[in-house]
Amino acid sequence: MNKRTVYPVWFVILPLVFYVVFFLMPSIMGIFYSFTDWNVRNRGDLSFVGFQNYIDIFTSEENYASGIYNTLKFTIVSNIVKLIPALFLAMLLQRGLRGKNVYRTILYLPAILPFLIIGLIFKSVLNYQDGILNVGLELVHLGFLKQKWLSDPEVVWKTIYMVDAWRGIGYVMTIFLAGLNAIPDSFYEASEIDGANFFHKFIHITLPMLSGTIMINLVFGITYGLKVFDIIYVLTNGGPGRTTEVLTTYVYKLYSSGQYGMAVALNTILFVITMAAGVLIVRGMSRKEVEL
């Protein structure tokens, strides 16, 4: 008969002590540092100016709202960009394709790449003078789809968001692949012989039965999105102007210039914003299950 295997408590010790120290109270002194005045001058003689810091994000000329705007947009349009392709080359590679193995490796290769490589290399395929990609527009007698790529601001986001598509679908179809393993191919069989096309296939069955993996997907994507930095910074460094200016890098150029009162309340203010979509997430989740 086996027992069940009770653990002491004395082993939670340990990695809860890593959590309040590491974790928990720098989050903490974080959010108490938001009110004040704290930057590199008076580092020893620090003063308390309540919301101070959170006024001047949504109105100082700094225009630091635009950043808090820039990456709710990122984060909702680079999901919207990754997990529709995603899902039908999902829905490609998992029928009998000749070759899907090395078509799977060729998608996922991207997803192992390091952001500062990706972006080093974007940057300079997409140089407007002799980036490969206009160059190779001019070669084909294309030269009038030449673009700033990353200089034109009414081109610059749709620019981070090709990048960022190119690099994160593979990533996002293997998961979608799993979920699609997991269908049992009796439910396809049984809606053919009732005279379903693909297109009814695909509502009734292929997407519930993938609610849970979409949910997962969403997840990372979300987290992803509104910690965004690597790419953005990269390819742009918050320009042309402050085009581009995400939380992430706002508060990397405020915590550089010695603001770090403002820095935090920048970072205070992604922690509600990340806080809200993990418990609206956490919520969906919840109902998901209680339907099924």
Second form
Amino acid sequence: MNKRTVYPVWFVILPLVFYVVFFLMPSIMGIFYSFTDWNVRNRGDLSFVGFQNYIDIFTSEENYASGIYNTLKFTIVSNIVKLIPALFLAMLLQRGLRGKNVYRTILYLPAILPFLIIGLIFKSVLNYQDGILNVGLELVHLGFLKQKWLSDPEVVWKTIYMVDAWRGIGYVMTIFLAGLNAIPDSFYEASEIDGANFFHKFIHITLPMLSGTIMINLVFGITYGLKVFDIIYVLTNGGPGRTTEVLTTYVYKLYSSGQYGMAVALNTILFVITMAAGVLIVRGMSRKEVEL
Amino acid sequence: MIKSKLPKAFLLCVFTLSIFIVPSLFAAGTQEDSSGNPYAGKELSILVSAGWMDSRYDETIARFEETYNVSVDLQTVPADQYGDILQTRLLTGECADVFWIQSNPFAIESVIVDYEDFCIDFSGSAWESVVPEARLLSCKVGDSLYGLQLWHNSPEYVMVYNKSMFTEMGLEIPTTYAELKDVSAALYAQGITPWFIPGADGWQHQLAFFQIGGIYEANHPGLYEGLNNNTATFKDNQTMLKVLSQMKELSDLGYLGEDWIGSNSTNMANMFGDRKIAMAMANSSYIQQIKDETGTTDEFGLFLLPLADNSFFPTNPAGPTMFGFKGTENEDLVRLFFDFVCETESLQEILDNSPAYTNIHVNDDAVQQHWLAEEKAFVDSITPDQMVTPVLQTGTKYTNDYWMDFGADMMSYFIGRIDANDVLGRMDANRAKSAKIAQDPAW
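Next up, the form predicted in complex with its partner chain in place of the form predicted on its own?
Below, the chain from earlier opens the complete complex, with every other chain and molecule after it.
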């Protein structure tokens, strides 16, 4: 018979107090402030302005709406460019590949570097005139592939995705590896006896058995994508022009220019989007669990 | 066994702690007393944007550290991030002991805003007499003195050009936009970047628009007053629209550099020295820097930026200015530092360690200035009428506060994302926001 230990309810009081004081209350106060004209001048004397900050966000000449669009775009694309290669790399490195542990380490290493360092390194590497990438392309007679990596509006997003993937693939791959290791070999062996090829095994065994892992990576990826700031701030600071501005860079700029009410309103929009994404993911996961 | 080891472990801990703690207590207790120096061991932090101090203050700071047995923590932030970081740190009360802003007669109220909360009041300090009257306008609000501005008085951000190259190619100094375009075409045909603008710096490309404030005022008399009274706008200003379109045309033709939007100014002096570029907006004293850094034997000269056929000098009695943070725990040390840098020896050091500047604008005849012949000749060629209008960014309220935003909008225009009038309209909208925050009755 299993012996169950029952802990008293008051054990949760301390974490609950921390949660309420340091998360719930600031969040609710933030939403309240988004309906005021709070700025650097009137810190102690706020006026209620209704939805004016939200109206300004969608009608302002500043085009904050493009920041919302860019945030969503980054969230979707950055996940695609990380998840798919990471899955195939994980499958490759899970097999009996020689030196696979070395490859795993190498692929994971960028994930431990701070974005600030990565941004500064890549800013140098991607310099059009004398960056290593363009100079290297010239050296191997591939000069036609040279790009204005960080200053051409048609290229700059691709560059950001590339740098982001370079850093993030190893991390995603590690989670996939854990998921792959949990799939019993007997499933594959049985399917091989039935004549299944690689494609069949991938579709009918690997993917379904990895659905939980994929969902975990999606949750991490989506929350990361919606909150993205540092990589963009360091690499482009929202430029060229406003091409790569995202919600968080706008929030930061509004806050630092003393427009707190607007900054909080924009942050509230980000909060709503993140919450909506969270609800959708949780529902998706619950449904999947029921199916399984 | 374990029991017998415990006293040893305990003794080892006590011994180790005593090694580290006792001497430090002893030192802390005696350092001040033995020297009689109340500042000993203190740290002064300075928050500054790249380019405002560089290495010019290094020698003075080292002497300050040595004289008072203190340390100085210099926190230099990239220019395009400085404004955001400064505001954040001021508002959170986490600012450095000394901070800098790009000041002008309106900046203390519009950039720092709560200057009474954030700035140490230096009124009555002896160093006030060192700062020229014209510069004190950027350092004071009413009668209260907050900032210290030690800056040069050379022509700022005019066109520096390679005179030798022009002579060899038979080119004349352009005085109109048409002539600038022709000269640029000739240089471009030789594989030379005619007018290099380091767009990636984030703050340089705006200079071409704002430094020619005189032509805006001349073409639209009363514009400055109108902008300050909210009876005029940037939007629909035909001269401003013309300047933006001319810059875009030069950009599209490749005359500003192949990737000027992604290039910074780090290598600009070398590019001048290597004859890869022929013109750039810079301070007159930059000529000396090019010669010193590259060893070139080429001659360089100066001329007024001829966008919109401008013929006005960029008069600008403003510049980077340092302030003491009121929330500091080291106010006495901050005051001491301000006194220290205004001593003749420090002023001379700062000037002598400024390869980019030939003079320092201070009321101290003992300081030996290093004016260049080229800049003297250039300034002598300017008539008083050409110098009467200040540059747009410091002659009008709330404009300089949006320098970086305007720069980003200019870039959006250059890459074809918005129209020129949108750039101007956004400046109006931003200025209105600042005016509203400042509760300016004109808005």
